[in-house]
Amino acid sequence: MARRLPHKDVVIVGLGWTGSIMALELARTGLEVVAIERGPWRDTASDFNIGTAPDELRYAVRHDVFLRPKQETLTMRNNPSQTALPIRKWGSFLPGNGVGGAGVHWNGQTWRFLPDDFRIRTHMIERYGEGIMPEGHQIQDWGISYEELEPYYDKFEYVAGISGKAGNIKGAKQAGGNPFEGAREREYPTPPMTQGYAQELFTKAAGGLGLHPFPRPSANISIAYTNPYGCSMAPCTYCGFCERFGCSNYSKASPQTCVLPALVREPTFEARTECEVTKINLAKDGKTATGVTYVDLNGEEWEQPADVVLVCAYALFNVRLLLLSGIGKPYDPATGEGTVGRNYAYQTGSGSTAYFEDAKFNPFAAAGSLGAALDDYNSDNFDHGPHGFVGGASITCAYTNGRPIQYHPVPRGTPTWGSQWKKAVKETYQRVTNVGAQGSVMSYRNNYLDLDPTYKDPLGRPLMRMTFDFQDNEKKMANWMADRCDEIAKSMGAKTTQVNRLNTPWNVVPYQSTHNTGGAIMGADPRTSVLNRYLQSWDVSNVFVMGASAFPQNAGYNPTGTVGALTYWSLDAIKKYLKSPGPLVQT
């Protein structure tokens, strides 16, 4: 029997980017806010100090800040005809664990989705006709426009101190920036990072091909900066320990550097760590949440009553919590009905590895989002008509690291150990770079999330089951992008190149991307979405769900910038809801 705790105004599930922002903004209004986080408290000074933070074995290999499968895992399969099996070691994606969530270990690439991305279904059909849409797709518009979201992108970027160069300010194109981006109100808060030699070659080669390169927007900031919350950040030292690591230098934007120092000063805020929310509790009519139930580290069960429940966990776990709580109708691929678990998507990766004879690079002088990029082949910035696919990719030349344990680039066919391998590592370490394409993934009827009928967690609850594979549309797109990357790599002066294509089924073992999206998507129609345009549950009006689980499909970008913008967008709506509780969109 759960022990009932004193009532709070707001209970937040998870204390990463979205949870910490929501907690700070709502606590500042005087509301009593409690955040419940499954993992431990993490603080820069004590957890990521300069003496221990650059420990590649601890963090990159042994996954110190990541979720353990014994805490939570899921089962996976490529299609509904297969039997799903549990993931016993995280590989393809790496969910975070603890305060800060994935915002601790991310690289820092901070993009705005393009205007066409938010109305992709309508736009593609208007331009090309229904025939261009891939077989079995469930592509849909977001129910919100870029123009509506722009002020909230701006707010998140200024909280995170993002370094970059604007390409479009109030409709006026800006030299040196991304000419394809949507109009923004003002420049980035900090200037772009200093580019390396490989990026200089990429910029020159891409420009010579008639393309439009620009410095990649980065949460590894270029200069000292103090954000609107009064949190101070230091300039990046290009140490190459970003993804899989916390930043000891206060240079990478994260909840720890940008939000938590202000949040912990709020007297009406409380955090409960190493506590797992097991269920959102509903009133008898099923239309109102009464709070949550959670289990602490000792296995004791507690009930936390609250007026508003904000679901701010990782995208996959948001979906599982809704399914376990009976909020929304589970998606059924056989009938196409239901919404919770619908439109799960991921990210494609392809490109060209370029080997040089005379050029000498320094991959160890790197940062998670240091790089030069181009958007000529992203979204619908090019004519899709001749190519037989929808979607696109951002193309980048970048080094995230040159670390000693895991960074050993060698030509394909090199032995994996021994003297020949050592010789190849020595010869190629400073003479190789990559031109990579990070591509979109559309939504399909048979890519979805549901509860597994067989496997359960230690508390007896069914694991979530992932059914996913790359479809022909994504393979065509990724492989076409790989050829574009190879053209650029050769123009950079590479002696030889190795094209990296996407031809095999999705595999959960090798790391690819922690950009899992969908499953609790937003939209304009409750028959095809879990949330309305304000990220409010259609079914339970005092439940709001944050994060990339709201994306109807994934674009050719990292999701964090859009997750941050949607958080501030929803926050304004929640403040209105608190004045007059009820559905914010009438059906």
Second form
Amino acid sequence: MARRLPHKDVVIVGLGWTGSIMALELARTGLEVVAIERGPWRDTASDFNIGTAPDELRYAVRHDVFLRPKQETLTMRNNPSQTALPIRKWGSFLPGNGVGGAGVHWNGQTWRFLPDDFRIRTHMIERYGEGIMPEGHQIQDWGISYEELEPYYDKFEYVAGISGKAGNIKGAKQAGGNPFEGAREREYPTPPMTQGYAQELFTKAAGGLGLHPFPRPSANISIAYTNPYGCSMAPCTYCGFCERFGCSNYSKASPQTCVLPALVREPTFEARTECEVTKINLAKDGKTATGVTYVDLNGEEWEQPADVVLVCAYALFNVRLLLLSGIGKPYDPATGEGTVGRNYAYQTGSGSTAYFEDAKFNPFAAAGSLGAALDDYNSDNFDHGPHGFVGGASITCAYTNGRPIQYHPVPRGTPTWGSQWKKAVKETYQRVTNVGAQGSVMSYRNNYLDLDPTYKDPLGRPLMRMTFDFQDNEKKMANWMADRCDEIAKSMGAKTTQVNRLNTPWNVVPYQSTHNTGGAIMGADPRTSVLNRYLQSWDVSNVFVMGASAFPQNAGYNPTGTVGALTYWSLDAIKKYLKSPGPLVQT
Amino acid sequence: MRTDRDLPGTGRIPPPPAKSRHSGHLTRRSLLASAALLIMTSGVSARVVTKVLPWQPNEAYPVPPVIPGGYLFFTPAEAATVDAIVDRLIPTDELGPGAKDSGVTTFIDRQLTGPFGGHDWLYMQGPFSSTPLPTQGLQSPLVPRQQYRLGLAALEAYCKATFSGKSFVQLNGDEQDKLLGGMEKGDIKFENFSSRMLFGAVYANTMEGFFADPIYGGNRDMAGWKLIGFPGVRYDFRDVMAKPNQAYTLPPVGMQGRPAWGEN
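Since we've got the form predicted alone here, give me the form predicted together with its partner chain too.
Next comes the full complex, this chain leading.
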């Protein structure tokens, strides 16, 4: 039986980007805030120490900063007719763990979604007619517009110190930026990163093809910066240990560099780490949360009562906590009814690997967000009519790292070992670059999340089951993008190129993307969404759910910029809610 | 003690079987934090962080360096077989030392004695399906220590039966290559063990050992890094960004520096 703790105003589940921002902003209003985090405390000097951080085996291969599958994983299958089996070892995606969450190990590519992305269903049908929508889709508008979200994107970018070049300030196009982006109020807080030789070739080639390249917006920042919370960051040194690693240099925006130093000073805030929330507790009416139950380091169970529950874990685990707590009706693909677990989406990867006769790309001089990008083929920035698919991709030429266990490319057809392999590895390392397409994935009836009937976590609770595969629409889109990438790669002067297509079912082994979205989506209709436009549960009005679990489908961008913007957007709504509790949208 | 802070592959004796993370043991980190920050709220044994960042002077979590010499997991015969396999996978040739000569067998031996060797961090609860989909990844209950012990024994038995009583190490290079190629494809059938699983385990660990930081016992003298021109953990390449398309000429550095740093 759980023992009951003294009441708090706000309990936050998970202390990553969204949890730390919420905690800081709400503690500043004088509220008593407690954050409960199942992983350890992590900080730069101790955990991302320069003497220990650049260790590829420990972090990138053995996954030291990630959630241990032993503690929690998911089961997976490609379609509902199959039997799901546990993801015993992370591969396709890598969920974080501990204070800072995915904000510790992310690459830092910090995008705004395009105005069309937020009303993609309406927009596509208006422009092309119903016929363009893919079979079995459940594509939805977000219930919010880019214009509404713009001030909150701005806020997150200035907290994170993002380095970039605006392409559209208040409607005026800016040379050197992304001409397709929605209008922004002002320039990025810091200038773009220094680009390397491959980006130089890409930018020239893409410009020559009539495309519009620009430096990718980056949370690995270019110059020293102090954010509005008074937290200081240092310039990125292009060390090449970003994604899968914490940053030793205070150069990558993270809760550690941008929020926690200010947050811990708030006297009404406390964090409890290595405590796992097992359930959101509901009052007898089922419409009000009374707080959460958690298990501490010693296995003791505690009840933390609170007026407001903010669910700020990783997207997938937000959905599982709702399912385990009985908040909202679980989605059933057979009937199409229910909402929790609905519209799980992911991303596609495709592109072209470019082998040069003679180049010194120095791939080790890199950063998670270093790169040149173009948006000519993203969202609906191009005419989809002739192609018959929905969605798009951001196309980039980038080096995130040259770490040799996982990055020692050889041309296709090279033996996998022996002296010939060794020779090819030596000759190729400096001479290869990549033009890649990170593509959207739409939402479909049979791509969803629910609780697994067989497999359990160490506390005996069901694991979540992921049913997902790439649909024809996504394959068509990704393969069309691969050809566009190949055109650019050839135009860069590659001697040979190798086109990387998407023709196989989703496989859990090779790393693809930790951009898992949906399952607790926002929207305008409680029959097809879990949250209203303020990220407030339709069913339990004092529960708000942050994160990419709110995305109704995925876009061709990294999610964190939009996650950050939605957090600040929801924060304003929560402040209103606190003055007058109840549903912020009437049904 | 099984904690979040156990480190991958070091020379330590393997820990006892894993308990639940809620085992009641205090981690080193808990002790550090508790000195300053353990706050008992109504009797909760939770660690609480409030009002100040929980930082202690010199707090860090380094990996203990592997000290080469002898084997902690492999028998002498197993070590000889692994030496022979990795020497074919990445041979010593005119381009420089290969896997055997850069310590990869020691690397694998020490990895197998640590949490990696027991899949301690992975989800290993049953049931284990005998018919997983190709897309469902790792589904075997065999942990790396078992894969090596059983797999190497099966390889040895196969060699003795197929090559008139010879061991793998007694085969000539061409015979070894042909056999390894067959194991890679799964064409070679061992009794009671998947030849492909053994090949996959050794292959992955060989790449790791050849390219990982030398602190783990492989990549001796940074042979793997020198082969491709990876400068290691210099952690500041702003000079490279300033000079695009130019060769990088400084020698590599590992987490323990590099040998020349010890000279006067």
